[in-house]
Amino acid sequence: MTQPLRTLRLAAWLGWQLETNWASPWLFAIYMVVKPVCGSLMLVCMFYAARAAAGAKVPAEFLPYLYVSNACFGLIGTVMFGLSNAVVTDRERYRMLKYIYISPAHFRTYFLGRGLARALEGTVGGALNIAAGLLLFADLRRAMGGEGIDWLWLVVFLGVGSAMLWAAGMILAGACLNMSRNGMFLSEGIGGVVYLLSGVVFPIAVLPVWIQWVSRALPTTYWLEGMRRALMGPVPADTPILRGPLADWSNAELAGMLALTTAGLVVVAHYFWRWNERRAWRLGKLEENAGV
């Protein structure tokens, strides 16, 4: 049991010396700010263009709605894209993949470890995120103080959601043990898919009712659903642009089909990273690379 423990705090300290060694504190945590800031501010700006050529048609809700969604997102592209950067830049840049699968760490636990580490520089970006908007906008702090933010569903939502961004993490890094340096643009690709089912800049009620059903396989709906749910409370009945097919779900259905989706995700992650393991060691994979 020390074993596995050994090896998650390590990996956790080894991916965050990775990522914040290139600047001093000060620099890095001015990067934290103003690169999550600033995807959020080109949203925000869009909104206004909207609005300034529609009118009434945009409503002010809809601001607060794209602005916590996309500082969520930010959260399932750290995790879930940085634990593919990380099989990646371990074997094509440091080229210490093979050692590690070799090492008595434990694999699949070193992974936990580099995620938990992502996972901190997302939450740390997503509230630096969010503060700035309640600084900067008044209708986001008009959403977020109406009733206050539910910390008992954030927290469960955030507990249930990090099996699932860690989980979808190691399919993409599961994929990426048997491909060379453009497994890369495998996550980008995927994160765009996740950025439009998902519903993080409009309802999925707008997209075509086929893709609509796709939607709602993905755990990262309900995710954002409840996490837009607990930051700002339901949608307002008064706003028929903004209610989308899971509008009356309670908190407790979405928390249950988001453990329900998250549950089936582990155990298609749990079998795809040990195929992939297995494949990547017996074809040489974990010591191959680019020579770029």
The other form holds:
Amino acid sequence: MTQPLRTLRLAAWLGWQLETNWASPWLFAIYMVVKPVCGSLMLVCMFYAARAAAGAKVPAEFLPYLYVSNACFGLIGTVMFGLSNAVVTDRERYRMLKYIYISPAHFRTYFLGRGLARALEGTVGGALNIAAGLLLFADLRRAMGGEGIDWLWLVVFLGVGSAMLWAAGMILAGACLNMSRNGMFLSEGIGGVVYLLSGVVFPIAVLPVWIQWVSRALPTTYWLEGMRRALMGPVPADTPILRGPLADWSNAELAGMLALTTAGLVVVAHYFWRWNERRAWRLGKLEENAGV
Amino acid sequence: MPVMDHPPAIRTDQLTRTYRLPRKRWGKSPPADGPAAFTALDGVTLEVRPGELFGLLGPNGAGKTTLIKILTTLLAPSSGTARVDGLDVVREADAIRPRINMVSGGESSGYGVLNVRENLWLFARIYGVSTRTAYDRIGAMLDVVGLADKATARVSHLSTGQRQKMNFCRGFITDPKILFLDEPTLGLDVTSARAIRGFVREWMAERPERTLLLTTHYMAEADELCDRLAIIDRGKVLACDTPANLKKRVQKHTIFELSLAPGRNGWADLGKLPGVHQSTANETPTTVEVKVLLEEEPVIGSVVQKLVTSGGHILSLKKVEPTLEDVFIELVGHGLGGDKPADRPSGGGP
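Please supply the coordinates for the form predicted together with its partner chain, as a counterpart to the form predicted on its own shown previously.
Every chain and every other molecule in the complex is listed next, the one we just looked at coming first.
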């Protein structure tokens, strides 16, 4: 087995052990369901509060929109946050980052492996979240049952999205190499900005025009639109409030733009990671511990 | 025994490492007259031969760990060159890494949710060791350090010392060509430290092609284990030779140790007496331990007379053969424990 493949397999194994072994299997299973579902239920409560206050101005189609978006965004958050977390915990909690760095392990592939474990966790969490939504809300059942899941496009968007998630995670993880444990705040902050700009709980059409252009530069915007389309079909024409600037794009156009912006992100991630890794090596940050 | 007809296992040439000190931060300003940088290594030139067990001896902050970090490719040098197994640590780091391993003592690292065997297996596999070989080596190493009964215990459930033993095993199970041990017995109990020293000797004897670079605070450990030693202080190598040759450097002086009752300080000026080369003292609550290096043995009479006339109460007096600690004090000016110099022939504070 070549070293990168071996590194990938071992890092994925390690990541899964670290993510799952902190609790008994039953407790972990409950956590996997409760955490994402509670996050979505908060949005559902806000939806019903808004609907009670504004009536028909908030159409029923808004619920599936935000529920599915939020479930999918969970994957982005899990991987982006997870890779930064892997850097910080390996360095400051387990104090093993330096031993990984000086080993023959391919350093970047090591974090790809750690990200795989997080991606699996995020995917399972997202699927359970949607399953819970289907059980609880008729509006979601109607939306997803209308045209059924478009499996082909789901695979396409998940496939390209994987590269996007990894690249976004590596950018944040690279930054964390040169920051103390408080670098996690950066990940949380960036995650919040991406959540706001990617049209998770509202279409980007409600944002000021110049911010919409920022949103349209983010691959996450196309990915979430694509995932919603693959799971629920196109936005109905009679709900203009949900029709953003991407509503009239075909799935192929969305996938093409996702691939293009992802390619850009991958290039940025490559150079940004390399620069950060060299900087951390020059400044002695690879084993610097902010705690003790 | 070192292999003489091969290129050096480790070679550094004018190796220097400078750390920039923090600049202005919120609510804090650095001292206006403070230095902008700190030099941890200052032009270190060393050569370690293949098969050699080489020691680095120096006080805290001397630069030992910085040197190891550079040699293990964990840290960039500021200037100078370093080669490990003939490969440059800056340009050929990827080729160096499969050939080396490192153990840092005194730290409690390890993936807490994995058990001991899993932690060690993971690293063995990263280095390409097959699972079967890894398990064989893990079993043997755990026996050496007395952790066999903890093989399936979670690392988070181990004591600091047990984690340190596990890390010691991690260094050896990959069977590196060049191994770096940074204070491997720091904080371990006497029995474990002895077992580890015994294993290191055995490992080197069985694998004459392996090279080991050891840093330690324990003079006896360095004396017992090392083929050659470098004494390092404030980033500079002060001496490099075999322990026997280093000790010969201070053999020219006769050494006496005196134990004095506390409360009198007649020992403070001993270094100024004619024939006294150097004098150091270490105060404890119950005694003052004074060590004097004399040009000639009869000078001890003047030393005793000086102490008695100063009101000192000599509890014991003995002549000692030179140790590495004497070499260290001769070169550095104080002991590893920061023994207070009674006076010093040439400048510098303790």
